[in-house]
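Just the one chain here, laid out as structure tokens, in the form predicted on its own.
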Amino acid sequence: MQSDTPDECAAFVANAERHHAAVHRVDPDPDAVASAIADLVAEPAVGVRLPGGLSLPDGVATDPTPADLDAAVTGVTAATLAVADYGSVVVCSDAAGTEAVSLFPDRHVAVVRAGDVVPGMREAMGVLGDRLRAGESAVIATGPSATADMGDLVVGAHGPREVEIVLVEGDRE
């Protein structure tokens, strides 16, 4: 059950925001996406191709190598979904790297349309269950990668330190 009705949209930038991600609210201009996008991507940097006829900016190299991957400040991807009373945002792998890319650059840039926002993980799981049952993975992000387990909190100690979503208004593909 996905939606974009407001109030989820609302609760997911609230909540997303409560966990120190920043959301960028764009209109669903192929070219108004790429200008938020291009705006938050320090080089170098790495993404994946974006569905929907939305692109990457210049300078966005595509088929990383782990070379690549590790000299990369900012990854971008697109995100399957989001969820609301999280304010996460759901990477699905596959063969492209998106999880990688995804996680191994200091700043994650995460595309998502306001028409993939779930309300709850309920949803979530009802959306991503078939994949998630025939062996595929998925990354559940929730702002910046933080651990406390030696004491004081850590900041980008197993993923990104920056999380930056880009929330496409407007009607799901």
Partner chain sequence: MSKPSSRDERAARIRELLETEGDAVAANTRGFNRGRYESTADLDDYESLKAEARSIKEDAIERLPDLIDDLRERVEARGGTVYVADDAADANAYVREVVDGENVVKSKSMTTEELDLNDALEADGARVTETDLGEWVIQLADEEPSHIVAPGIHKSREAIADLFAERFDLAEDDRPETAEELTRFAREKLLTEIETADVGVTGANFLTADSGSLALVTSEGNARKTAVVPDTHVAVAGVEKVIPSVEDLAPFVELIGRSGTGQDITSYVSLFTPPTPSPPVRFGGPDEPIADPGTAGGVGAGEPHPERDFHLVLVDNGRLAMREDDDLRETLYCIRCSACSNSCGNFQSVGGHAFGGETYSGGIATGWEAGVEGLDTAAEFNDLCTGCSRCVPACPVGIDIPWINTVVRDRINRGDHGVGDERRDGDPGDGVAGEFDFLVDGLTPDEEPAGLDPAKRLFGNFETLARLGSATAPLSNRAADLGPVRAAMDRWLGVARERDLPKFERETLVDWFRDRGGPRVSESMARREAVVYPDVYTNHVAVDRGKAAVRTLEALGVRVTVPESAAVGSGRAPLSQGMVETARRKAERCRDALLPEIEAGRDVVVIEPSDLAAFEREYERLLPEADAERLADGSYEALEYVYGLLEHGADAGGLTAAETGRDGDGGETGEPVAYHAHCQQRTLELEAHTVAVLERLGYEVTTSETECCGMAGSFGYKSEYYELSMDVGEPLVEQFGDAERVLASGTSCCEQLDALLGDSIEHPIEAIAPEP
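Hand over the structure of the form predicted in complex with the partner chain; the form predicted on its own is what we had up.
Here we give the lone chain, stripped of any partners or molecules.
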């Protein structure tokens, strides 16, 4: 079900934007990816190492402490799946601390491969079924955190108020 047809990616971009997340499409070149991330980072920034030969730009501190999390303005993590219909990214709750890094800072930069974009929720659950049965945890995140509890819609409640998605073109490695 994995797919990176132009249609799917275009739908993903449009739906992410509809849910107030910006998508930046970049070539699958590690330097291009690092520089795209760098453009989106406001410091102090924390991050979790990216898989598949991609790297974080300078200025993104890995192995953050709780104090780093508190102070960080930006958190950079990988996303392991994306859902075109909703513009959602799926972020692991893993041992490296991806959940916390994607959650505490005001801005979340998520890096996802075009090959990991699936069309809809059904396909996403199809992929997540095996992963969860293998013991993994994840969050399907769509746009920034939000609340309407204070009398009006406010973006940025307990979680990030900005979501920037770096969509790395090309097939899965």
